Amino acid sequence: MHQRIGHRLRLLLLSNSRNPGGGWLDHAEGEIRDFLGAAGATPRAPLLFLPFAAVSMSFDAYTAMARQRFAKMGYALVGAHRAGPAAARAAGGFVAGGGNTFRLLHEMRRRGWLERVARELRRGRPYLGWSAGANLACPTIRTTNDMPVIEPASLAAMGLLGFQLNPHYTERTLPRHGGESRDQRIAEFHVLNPRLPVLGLREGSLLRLEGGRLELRLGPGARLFRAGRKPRDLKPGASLAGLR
């Protein structure tokens, strides 16, 4: 499913949600700050969190976790597992927090977010979404790394880009390991899925969709792969027109 970008469109997408010696989401803040808008400078609803890809803690826990960082940058959150999809309409904009993208794709699908919220997204409303709520913005979960501990209905996420994204993408092997490289995986998802560009997002940088235009920030970049074509290594600032 390819699918040109809107304009209307506004994503941030991360690859992680912590660097090596920092603390929870510190190397986008400013990125998260200047997407978000200045906090205060006029009322504005809650941001809604989706913290529907938690298996590990409880969904009011990472409610909880999300609502005092968010706090810290000035902007009010509540959690989407406490209100019914029809609060999508007055949400001031979204957050979709990591963790595994099976689950966040079956709840997200199965208690009536999914449409909802991507309807929202292409009319204008922000969007946040780190590791597994990145994945949620692609066509499908099929480039995530994630293992399948529940079953969605579908593996079609929200279609919001014309590509793929996999999120802490590296091209390290470790030494006397047999598995497949995170190159091989993407070469197999290319044999069966070739219209689909795939997007290697390395840890520390992050997409930006604003106004029609994407841009690749932060960090040390991406790895792009299209099918039968080279891997080429794309660094901040590099053009990511032909994706679209």
Contents of the next structure:
2 protein chains.
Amino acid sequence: MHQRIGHRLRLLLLSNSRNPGGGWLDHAEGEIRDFLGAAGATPRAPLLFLPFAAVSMSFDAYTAMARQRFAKMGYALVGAHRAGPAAARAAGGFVAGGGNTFRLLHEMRRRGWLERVARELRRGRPYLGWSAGANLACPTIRTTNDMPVIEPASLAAMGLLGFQLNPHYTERTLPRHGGESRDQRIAEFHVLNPRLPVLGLREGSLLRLEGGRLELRLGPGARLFRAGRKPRDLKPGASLAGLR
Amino acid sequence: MHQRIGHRLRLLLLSNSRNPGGGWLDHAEGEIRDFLGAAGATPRAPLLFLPFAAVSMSFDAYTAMARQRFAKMGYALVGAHRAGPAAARAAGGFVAGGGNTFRLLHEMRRRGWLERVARELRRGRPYLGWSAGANLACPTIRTTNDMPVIEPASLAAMGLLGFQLNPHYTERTLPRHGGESRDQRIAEFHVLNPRLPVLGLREGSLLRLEGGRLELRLGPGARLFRAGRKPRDLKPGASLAGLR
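Please show me the structure of the same protein in the form predicted in complex with another copy of the chain, now that we have looked at it in the form predicted alone.
After this comes the whole thing, all chains and molecules, with the earlier chain placed first.
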């Protein structure tokens, strides 16, 4: 399961799409422009938007919303649900929106995009994902926070990273509520999956991978969990050298 | 998926095992004794304990904990992980402890208990489950709150009820946190599974099924969700006539 990170991979993985009181993707706009802009050729070919995490809104509506937001940043974008498989090769890059991770994975696999997109990413095409879209880059979606409202044939995801992300990470819990804390859930993950580190990405923060270099950027940072070790809080700029 | 509830089914399904500040199963002890006591023959043959939702503790440790707690109420109990398949027929009843629902279902199916226990329940043997153990009685575990730390071959569960439970239900959310509310998650479930009502069982409350009669008892009650309708708050004693 531990794949060596390809030096060609270019990923920007956000914990969330909206900070409290802020507009959609506003907190990360500078990072997104820097990441996609640096791609050189990228802005010329439209980005392929993967709207499949949407449940309460249609894929068309989600794509329209994303098209408008990315147009504001100067990027053209088309929806994968309306595109043929050749669109993966032609895409300037890929954008996977948040929503329900089980649905995203289910539709990505069922429609044949999962392998196709992963292949283009290994060739160096940039990938931007938030929340469910960030989970999709991991070996599996076993550290999602979502409800399993649909049943993918497998929980295996794109496997571009050798560790798991937990988006929307927080150590806070509801007072006088008996449900498990996020830390307890991740500890359970580690009992059954001891080899995979889990990076709990706090809201407002993101991970950028480029040239084999993994960087934690923006916001409050992350908490790194490894089986049998004490969790470690990391601030943006902290070394992620141990992660691959 | 809508099975008619058998008149023989005897279920006691708890949202949670411990109220804030209380001891383990203390809040429901009266209900448990009333339910298992009323079984007549039940206290004579040991109860079969299904410890498979445990992740951070061993099945032996979980069973020892349950054995001690049930002994205090006058019931003998043996762990299913140490018993042969004949134990299902001989059991005075079944107790499914909480923990991780994915693990519970995975082990129940893998070890051959899922069908065997369901069969005995259809014959009238009593079943007590809390949290993950309550999810197990439903058509699927698609309304669990747990992290999918392990991948069961299918999310289909015992299918004894024609609706879904969401244990630990609360409408509360963490302030300034972007994760979905429970109501949003259940709304997503209904987009993809419109025929199955979801009963959000609040902590402290339980559901009792006996003689074809479904009762909401104890604690603050539940919220009933149906696709396309406004959620409805129910107090203990409210009619559940529409549910089967």
